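For reference, the chain that follows is the form predicted on its own, supplied as structure tokens.
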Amino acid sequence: MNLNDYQTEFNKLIAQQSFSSDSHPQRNNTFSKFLDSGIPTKKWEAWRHTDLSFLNKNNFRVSRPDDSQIDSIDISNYKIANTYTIIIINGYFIEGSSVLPKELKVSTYTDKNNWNPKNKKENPFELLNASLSDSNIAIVIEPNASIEKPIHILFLCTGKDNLMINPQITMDISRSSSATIIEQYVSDTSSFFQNTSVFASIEKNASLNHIRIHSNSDETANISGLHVTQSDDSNYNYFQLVDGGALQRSDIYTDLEGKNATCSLSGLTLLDKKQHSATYITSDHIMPQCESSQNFKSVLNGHSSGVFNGRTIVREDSQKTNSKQSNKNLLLSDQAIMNSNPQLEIYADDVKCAHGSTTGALDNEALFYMQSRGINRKDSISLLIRGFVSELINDIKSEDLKNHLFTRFDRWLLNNNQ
């Protein structure tokens, strides 16, 4: 696509009037800046490492309500156990999905006639997110509510058409209150581009375990920016987990802006073939007393590729800051490259701060040690790298959770352990 196309699916959007004229000149106003800005290039220092030729060489219509026709799925291909599921099929909520507790509340944009859609920063695909969104589901949890089971929401993709889908999530987390929020991504069509949005707020002494699951068909592109605010003695866990699809970026913006606020950032690619994925953190402490982590690996197979760029921010009156950063990637090919660079920039005194990135092979020495213990080179080589993911999967407090994730490595590891 080029910016001639952008500017036909817009001028579609805007004719199908399925959302409130007010929102009008505000889409008008963000999508001139998308077009002043264009698609990121190499050119682009946070984009240098990632081809975005995906997007260039193929064509995407924007969804439409009438792709969201659920009567030909069986969404129990899809389902994780003991979870409340939210579905949303093309980027437009299936109303009556799930039970759902009464103490979560889910709403459409069909229910704000004056809703507009938001973007906290002026990249490219966040004001093309705020432009072409005309679905945005609002994921609300009351104050001093305890949600047991996970709240999976389910992002399902399917028709013939290579859609452009660009839903707006919102997440409230209100005071004193906890749920576990799972964000799925599959698919059963052959290509199409997903551009999310989400925005979640953790407000004082709640918490919020955040898992994404990225496992799109493999002619598929997932860019994703996901913007967090934390208040007073709140706790915000992420992991995610990213084992397909042929590009897959996620931007993840934390603002710790309570005192005692704690957030803990983690995750596992795993590719092969040409796969790309590329994870970009900022956090920022912007409030003293805080604590933040990020822990990510990756497995890379074929001619995969893959970039980690953390970045933590201490602000110059965040003291008493804890804050860690590592990355570790496991390369099985010759041909997978790995981009790493964790960041620090400080500007308080009273802080403890590290940083740390390895990537390498499989430790021939361990190999040889298992072989001569009997266990033949196939089962070695999946048992250390095994060993090498567990840790992260192991952190999932849900059990069945924990053993969906386990189950899609086994199956990703089976296909490249030949």
The other form holds:
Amino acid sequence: MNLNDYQTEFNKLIAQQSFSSDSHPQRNNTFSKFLDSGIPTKKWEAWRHTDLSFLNKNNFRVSRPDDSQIDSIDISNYKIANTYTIIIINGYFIEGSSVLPKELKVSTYTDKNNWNPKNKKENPFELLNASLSDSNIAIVIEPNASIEKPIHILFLCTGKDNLMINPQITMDISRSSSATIIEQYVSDTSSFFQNTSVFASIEKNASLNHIRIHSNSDETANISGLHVTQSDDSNYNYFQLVDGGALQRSDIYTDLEGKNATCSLSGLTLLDKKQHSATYITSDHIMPQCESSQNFKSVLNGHSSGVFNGRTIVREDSQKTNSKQSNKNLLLSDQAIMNSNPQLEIYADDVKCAHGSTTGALDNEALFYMQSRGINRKDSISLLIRGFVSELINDIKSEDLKNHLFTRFDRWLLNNNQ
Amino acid sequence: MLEIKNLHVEVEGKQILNGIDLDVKSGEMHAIMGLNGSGKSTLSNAITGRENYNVTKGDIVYKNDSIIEMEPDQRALAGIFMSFQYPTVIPGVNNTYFLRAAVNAKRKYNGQKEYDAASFLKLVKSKLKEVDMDSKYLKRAVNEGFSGGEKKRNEMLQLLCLEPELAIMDETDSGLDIDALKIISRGINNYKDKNRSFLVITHYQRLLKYIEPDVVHVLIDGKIIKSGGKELALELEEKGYGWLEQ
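Alt. form predicted together with its partner chain, vs. the form predicted on its own above:
Below: every chain and molecule of the assembly, starting with the one above.
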């Protein structure tokens, strides 16, 4: 897809008139900024290792409201036990199939004209999302509300090929409230391009567990921006699983704007064939006494490639910061490639910061040890890989979600250890 | 039980064993003694089938079958066990889970019913007492954060659970304090019976104070140059290895 193709799709979206025309001037303005910037190339520092050829080679079209009219879909395959479910099909909120708690308010474009994108980072995909965003979910958790059951937002692409979907999710976790939100991206169509922006605001003393699962089919591109701001005494736990898609890129920004906030980011990436996945993180310590951690692992097979770029900034005023970065990668094939780049920028003097990165093949010593106890090579390899990833999944608090993630991992392992 | 015939082994292009002959019968305990670099560990690795330990000549016969073409796990299922000199740490793999996987692999091979988690825990807890090991080690990853002595007890625990017929103890005594040494020796003595054999590989005579080998072999430069009874070990302790090298 080139810039002319994007222009055509933008014109189509405007002509569809599915949203109020009041937002058109702003959309136009944002879209022209996108055109000015263009699609990143490998000459851009932040995109040096991200291979966008899948996106450039394929053509996609913006979704229309009637794309969500799918007769027969069985969403039971994608459900996670004991969760509230918000269903988005081909970019559109399906109110009738969704089950929501009373403490939570969801508003979408179809309710009213609430096009008010917060995309502020200078990233062409953020601009593209803002100008094309079709599905908007704004979740507001009321103050002091504690929602025990996880809220599962299921983005399902089904029935239509080559759609371009631009969801926006806003999560307002009000003062002293707590919730668990799962974003899951799944598909049974052969190809699409999903470009997501998520904005989470975690207010004073509030807590959010946020899980994102990218399990799309092989011929899909998934790009997402995640912007988190945290106030005093807030707590944010993020976990992402990537086990699908041809191209996946996450840009995560966490701004610790309040004192004594905790931000823990972790992720597991499972890749094979020619898949590419890149995770770029900026954890910004603006205020003192905050804690942040990044703990990311990848298992790469086939000709796949991955990037971890974790950046932690500790600003002058953020004394007593405690931050950790860890990136560990397991290469199952000689052709797989991982780029790992943990970075620390420290401008304060009374802080504790640590970072580390390892990338290697399966440990032959451990394999021999297991085999010498009668466990065959294939099972030994499975045990080792499971051991490598289980630490991350075991940290997930919800048992149902943990089981769901282990099931996904086991399925991946079955295909990748034959 | 184990017959080694004119065994020559090469590791990464270097000839280490130069014609070893050994005949360990059921119920026997043999000790292999030698200095560092004499080929003791190469011998145990060749028997258990570690990668890159290439048999260039000769044969290893276990229960009347040649095993040199067998995978390490097949050798283990057939009843061979090695207590490692340096037990491997396996991060993320729970010790009990690993042990149960190993025991169940063997039970499956023998056509026996596999253990579920609860019945296995019962079994392993009874074995823990024999090696005087704290049950907290069951909850950790395999050998992770274990001291040298704890690792060797864990090896002994695996041995007791897997019930091998041929156990190779590779430098089990090195780095052990006297209490741990006594516990491991007691484990070996209790385990040994007329159908179970031991090959004890050691640098020092210390372990042989607590266990009684039937035969002691001295390994120098990849060859057994002398075999004898327990008194040979005492002689080595007194005179060192120098007098044998001439």
